[in-house]
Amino acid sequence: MRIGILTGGGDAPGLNGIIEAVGKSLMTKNHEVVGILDGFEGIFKNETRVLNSKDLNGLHARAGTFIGTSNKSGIRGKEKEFLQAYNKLNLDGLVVAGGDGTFSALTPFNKEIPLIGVPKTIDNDLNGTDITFGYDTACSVVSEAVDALRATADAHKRVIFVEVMGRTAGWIALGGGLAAYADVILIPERPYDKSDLLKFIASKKQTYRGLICVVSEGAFAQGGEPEVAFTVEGSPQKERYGGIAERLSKWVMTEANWESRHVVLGHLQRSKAPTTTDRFLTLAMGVQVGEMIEENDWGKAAVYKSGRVTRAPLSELMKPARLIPEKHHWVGFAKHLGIFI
């Protein structure tokens, strides 16, 4: 068979691992693997390349995606054009590593395009899977940054707010913040009380030299709403959040009289080479995809559930974002450690 592979949406550590694992699994069975360049744009523009083993060797260790991606090229309103462009590629099936937006965009073609999905987002907020690849790597970036920043916070007696990704779900802030024993963790699922936060910070001023606060970009105070940094017209998610760390830093200096700074980690969370955990996850998912193609088991995704990689209907990935439950045990861990959350 001639199988296409596409990566859509924002990049995530592990995408290259998926490409290598899927590609090698198919090549050992004498299938042809075609990389579609830059997400949906590669289909519209007929920009592809046939992959070989030399292309794939060592890809798993690299961040980014070897074939490129895009979160700006939509399909809505261009469905007929998209299907015509896809048919010109003469593919027997398509493997897509993406998020809910990518899979939702492909839903109209579930009868025309044999599709297998691999859930992808560093935010770890996709339903249908217990974890997404790239999340562990993103958390490691956050925890390493917090560990490093604590030294300068203590040296200068400062509060430092570290802003991390997470529009509607705070998994990165919670996982990375816990791993580094942050003093404060603010997430979208738990709007914070400004007076309680100020009391907590003030209570630490006499005994702590510095304080580290990890904040999701989508976090907000009770009665407020997330900060919108800018908009990207034509993008499925045109409102881009950001700015809460800077605002809170200025607020603490004014209200708590404690010198404060802010750091925005931004795309650093995407740009690190995948951790061993993410490498194993993408390897197992890639092998699963190869088996699904051999069995003509289309319309499903390779997911991680109950400690193993298995299969699930693609529709399970398109449900609302998987948020952190009120009584999640990680939230309990934070409370036990005296972290404000």
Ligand code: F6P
Contents of the next structure:
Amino acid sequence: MRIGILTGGGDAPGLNGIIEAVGKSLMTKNHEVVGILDGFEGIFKNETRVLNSKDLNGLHARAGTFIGTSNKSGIRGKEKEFLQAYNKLNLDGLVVAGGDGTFSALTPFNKEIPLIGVPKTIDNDLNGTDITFGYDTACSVVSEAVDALRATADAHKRVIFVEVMGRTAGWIALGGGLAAYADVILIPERPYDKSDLLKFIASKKQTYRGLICVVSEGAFAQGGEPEVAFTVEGSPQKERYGGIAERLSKWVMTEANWESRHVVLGHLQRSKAPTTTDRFLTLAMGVQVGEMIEENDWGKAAVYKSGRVTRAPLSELMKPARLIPEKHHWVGFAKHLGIFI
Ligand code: F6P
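Please show me the structure of the same protein in the form predicted in complex with the named molecule, now that we have looked at it in the form predicted alone.
Below, the chain from earlier opens the complete complex, with every other chain and molecule after it.
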């Protein structure tokens, strides 16, 4: 068979691992593996590259994606053109590693194109899987940064706000913040009460040297909205959030009279080489994809459920984002540790 592989949306640690694992699984069975370049753009523009074993060896250890990706070009309104362009590629099926934007864009084609999905995103907000690859690495970047920043916060008796990614879901702030025992964790699922937050911070001023607050870029106060930093025309999710850490830091400086700074971790969360957990996840998912293709089991996704990599209907990944439930046990952990959440 001639199988295409496409990486869509924002890059995430583990994308190269998926390419290597899927590629090697398929090449072992003498299938041809075609990399679609730059996400959906490669389909529209017929830009592809046949992968060989030299391309694949050692790829898993690198950040980014060997075949490129894009999070600024959707399919909406161009469905017919997309299908025609896909048909021109003469593929027997397409493996897609993507996040919610990529899979919701593919919803109209679930019956038209033989598809297999793999859940990728540092945001960890895909339905149908307990974890997405890229998330563990992003959390490790956050926890390492928070641990390091605590030294400076303590040295100078400062509050430091650390802004992390997470548009509508706060998994990175919660996972990375808990792993580093942050003092405050603000996530979009739990709009914060401004006066409670200020009271909490002020109450620590006498007993703490420094204070670390981990804030999702999409977090907002009760009655407020997330801060839009800028928009990206043509992107399926146009608005890019950002600026909350800077604003909160200035606010705390004035209102709590406690010297504050802010740090935005930004794309560092996406650009690290994958952790061992993410490497294993992509290895197991890649093998699962290879087995599905051998069995002609299309319209499915390789997902992680109840401690193992298994299969789920692809439509599961096409559902709206998976947010942190109000009573999630990680929220309980934060409360038990006295973290403001
Ligand atoms: O990959 C998802 C994500 O990391 C979001 O959390 C973030 O808002 C967005 O990507 C930023 O994407 P970019 O800066 O590449 O447009």
